[in-house]
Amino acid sequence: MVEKIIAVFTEKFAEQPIVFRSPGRINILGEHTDYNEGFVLPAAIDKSIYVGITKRTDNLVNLYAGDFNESFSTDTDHIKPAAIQWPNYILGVVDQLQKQGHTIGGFNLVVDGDIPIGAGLSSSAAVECAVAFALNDIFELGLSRLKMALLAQKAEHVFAGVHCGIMDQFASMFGKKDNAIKLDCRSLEYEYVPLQLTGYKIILFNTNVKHSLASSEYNTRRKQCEEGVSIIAQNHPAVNSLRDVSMAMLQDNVAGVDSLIFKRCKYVVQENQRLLGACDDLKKGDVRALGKKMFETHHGLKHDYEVSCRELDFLVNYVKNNETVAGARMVGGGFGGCTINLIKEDAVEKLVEQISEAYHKETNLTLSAYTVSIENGTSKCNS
């Protein structure tokens, strides 16, 4: 991919770029906990967004997206959201840097990558982090990884219009080979947890569907969680988020008041507990115990949080009683995207063949399967 970026860049701009990469991410456990100030357990993967970049002597910003075969130009005095979406992940970062008082000159940039778009692997966060890292390097801004991750998150809020938690950008920036990151979304304290899945592979099955409910229901779930917190806070003033809530508090304060809000909050409280247990499983190398928690998480996302869909449920149910599969669940916001599966290495090929056929028969859709390994976070590829 680095060679491809250099070749395209040279053709477009007649000069050699510096290339940077930022990976997509998976989340082992901790779905919908980030915006509730809980814990998440992401890991950076071996699929990345790459940017080639050079400084200009004027204020022009020339962008080219290999994925879309599209160009976009503006200048640093007129950074505003574009009518087409892909430049906004780049321009949003420039906008945030300018708002924080950094002087950004003109630049030429080519972006491309091998993260499947729309699969819930956070390709947008990878773009933002790659761009932040690249601009920080070529304009010598001296920003820390944490500053860049937070800035990339803000760029997504403001220019892309998605009010995401910090997990995606943090995982992309701070990823470490063969480790997951236990991240406290309240304090941003983090710990690397070894992800040694001896004898197992991480396989993603992409449903290749994205139901239109995804963004509206995401915002609804956030509100429902906040409503649960406000009910509990009437009797427990110290409670600021679901992070502070126990199952006993939920039973005593919410169960009898609103059964739907109770279900939503119950999932989040239990997921935080599961995640802390999963970190212990990983430290012991107990893949089976981890996998059991993944199945439990999917059950909660389907029945309590209600963000799954028929296609995701089919894939998880298909592998649930298969001895070669330690665990599986849906990942991401929901209503489509991927399931993550821990499958015994020697069983992967046969299972992919069987589930692809069964999925097509059931849904008339094609299943995509990706093997992922755990890699380092954002980095410079050449100089």
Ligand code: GLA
Second form
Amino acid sequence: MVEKIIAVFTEKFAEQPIVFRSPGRINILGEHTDYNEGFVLPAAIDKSIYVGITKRTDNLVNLYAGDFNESFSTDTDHIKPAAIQWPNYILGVVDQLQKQGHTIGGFNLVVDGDIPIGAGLSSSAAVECAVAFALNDIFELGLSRLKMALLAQKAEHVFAGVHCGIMDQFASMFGKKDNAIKLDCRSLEYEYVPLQLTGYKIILFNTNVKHSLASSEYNTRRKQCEEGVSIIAQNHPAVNSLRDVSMAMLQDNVAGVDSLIFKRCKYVVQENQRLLGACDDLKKGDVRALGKKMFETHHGLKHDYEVSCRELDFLVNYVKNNETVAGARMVGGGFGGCTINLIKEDAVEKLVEQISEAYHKETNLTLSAYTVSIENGTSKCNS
Ligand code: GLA
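Form predicted on its own done, so how does the form predicted together with alpha-D-galactopyranose (GLA) look?
What follows is the whole complex; the chain from before opens it.
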């Protein structure tokens, strides 16, 4: 991929770029908990976004996206959301840097990668992080990884309109080979947890669908959680987020007031508890116990949080009673994308064959299967 970026860049801009990469992520457990100040357990994967970049002497910003075979140009005095989507993940970062008082000069940039788009593996966060890292490097801004992750998240809020939590950008920046990151989204303290999955492989099944309600429903879920918090805060003024809430508080304060809000909040409170248990399972190397929790998470995401879809449910149901599968669930925001599965090493090939056929029969769609390895976070690829 690095060679490809260099070749395309040289053809478009007739010079040699510096190349940066930032990975996509999976999440073992802790879905829709990040914006509720809860815990998440993501890991960076061996699929990344790559950015080739050079500084210009004027203030022009020339972008080219390999995936779309499309160019976009503007200048640093006119950074605003574009009518087409892909430049916004780049311009949003420039905008945040400018708002924080950094001077960004003109640059040429090529972006490409091998993270499937819309698959729930955070290709957009990877673009934002790769761009933040690249601009920080070439304009010598001296920003920490945490600062860059936070401004990449803000870029997503402002230029993509998705009020996401910090999980995706944090995982992309802070990924560590063969480790998951247990992140406390309230304090931003984190701990690496070795992914001890002896005998099992992590396999993603991509539904290859992304339903259009994904981002509007995402923002709605966030609001519903905030509503739950404000109902509880009437009786418990110290409560600021669902992190401070117990099941008993939910029962006493929300259950009788709004059953929909209750369901949403219940899922989040339970998911935080599950995550702490999952970290213990991982430390003990108990893959079956971890997998069981993944199935429970899917159940909650489908019935209580209602962010799953027919295609995801089909894939999780298909493997549910299969002895060779320890656990499976949808991953990411939902309404399409991938399921994550823990499958016995020697059973992967046969299962991929069977499930692909069954999925096609059921939906008339083609399934993609990826074996993922866990890799390091954002980095510079050449100099
Ligand atoms: C998306 C968001 C994340 C997180 C997940 C759900 O990936 O970008 O911040 O909320 O959904 O866990």
